[in-house]
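Next up: a single chain in structure tokens, the form predicted on its own.
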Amino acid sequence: MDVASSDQVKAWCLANGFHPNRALGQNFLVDVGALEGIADAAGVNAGDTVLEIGPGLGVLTECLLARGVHVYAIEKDTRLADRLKANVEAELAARGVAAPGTLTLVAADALKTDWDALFASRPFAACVSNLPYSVGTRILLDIARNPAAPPVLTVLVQTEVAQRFAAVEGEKPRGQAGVWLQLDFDVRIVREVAPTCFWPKPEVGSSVVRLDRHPCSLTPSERAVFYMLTKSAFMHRRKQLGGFLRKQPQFPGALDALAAVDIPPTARAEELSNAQWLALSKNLKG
């Protein structure tokens, strides 16, 4: 089967009684240009080891293997994991790939993965994934918040989700997920992917997002304050920070901390830059 052909993907699904599960976010990428664009955006090279979440039918997996990349893939749906294990070598051979990379495929739930153990087991150059729509943000945050996470994360997500990840202070999509990701990564949207590039076709567009790790000056205790502070603030995002923090006993001296870092008490959560969140976290006594 050509996993980049929507007709052949549909035929396989019908022949095997497989119905894409919307609850699992199973929208299969069937556009060669789009998947090559994801691999290009990731910047991975032959010999690199890459983490892939939710390989599905393996279209992105095979693209990476054809480039000589070693892929460690985690697939929750055992039917898809079994299909990929059984067919990947034959499908690559049919495309004339003589020296593909290697595939390690684990049938497991990424939300239940022990990331500490996995990242300690081997060096990952990157994570490259078409993330499931339903749980993609949770998975990405779990990975990105791990100090041993790959230095580059390139993911395909819904466009509105990508905009939240990349939004800076003052922009409407600015929220907790973006602030948390931008703590350790530079986040940028690198390309759009139309709904017609998927089967079944989703109702919304998608975007490729690349995250590149940068240094962070927070100590472990300050980082804990950062997460607690931003989570609380964005749960009450319409409230002014001064009035909100004054009523939070876990943040004593909050008004003095705001003044110390030149943040007006009338500011709201989405108006603060990550640099301001860091400065405030360093000055608060969590």
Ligand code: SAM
Given for the second form:
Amino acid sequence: MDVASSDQVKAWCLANGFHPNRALGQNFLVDVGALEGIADAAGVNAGDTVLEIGPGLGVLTECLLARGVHVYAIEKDTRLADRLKANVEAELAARGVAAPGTLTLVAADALKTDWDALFASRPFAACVSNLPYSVGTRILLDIARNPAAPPVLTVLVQTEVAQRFAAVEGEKPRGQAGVWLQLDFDVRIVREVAPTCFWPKPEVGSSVVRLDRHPCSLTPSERAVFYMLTKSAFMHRRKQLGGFLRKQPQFPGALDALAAVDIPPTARAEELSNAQWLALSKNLKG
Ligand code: SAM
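Alternative state: the form predicted in complex with this ligand, after the form predicted on its own:
Everything in the complex follows now, all chains and molecules, and the chain you saw is the first one.
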């Protein structure tokens, strides 16, 4: 099958009694321009080892393999994993790909993956994935928060979610996920992908986001304070930080810490930059 052809994908589903599962976010990419755009944005090279979450029918996987990339893919749906394993070689040969990379395919739930063990097992140059809508943010945060995560993460997610990842202080979609991702990564929306590029067609638009690791000066204990502080602050995002922190017994001396880093006690969570969250985390005793 040509996995980038919506007609052939539909015919395969019909012939095999396969109904794309909404809960698993099974909207398959069927647009060559969008696929090549994701691979270009990821900037991967032949010989790189790349992590892919949710290869599905394998359309992005095959695009990466055709570029000589070694793909380590984790797919929860065993029917899709079995199909890809059985057909990937023939499908690449049918496209005339002479020197594909290798594929390691694991049928498993990415939410239950032991990332420490996986990242210690081989050096990943990047993660490139069209993430399932429902659990995409959780999977990306699990990966991004791991200190041994790949240095570049390129993911396709719902546009609204992409905007949350990239939002800076004062912007409406600013929230915990963006603050956490921006702790270790520069986050940039690279391009839009229209609903017509998928089958079945999703109801919302999607965007490609690229995250590039940058150094972070927090010690492990300051990092723990950063996560605890931002999590509770965004749970009460409409509250003023001074009043809110004063009532949090886990942060003694919070008002002094706010003053020490020039943050007015009237500020609200979404108004703080990542640099301010960092400074506050360093000054707070967790
Ligand atoms: N990569 C394919 C593409 O671009 O057409 C499929 C992407 S589709 C949006 C998301 C894929 O993630 C599906 O194949 C789905 O079965 C898989 N998936 C959903 N939840 C998962 C999980 N927790 N762990 C691993 N894979 C998952």
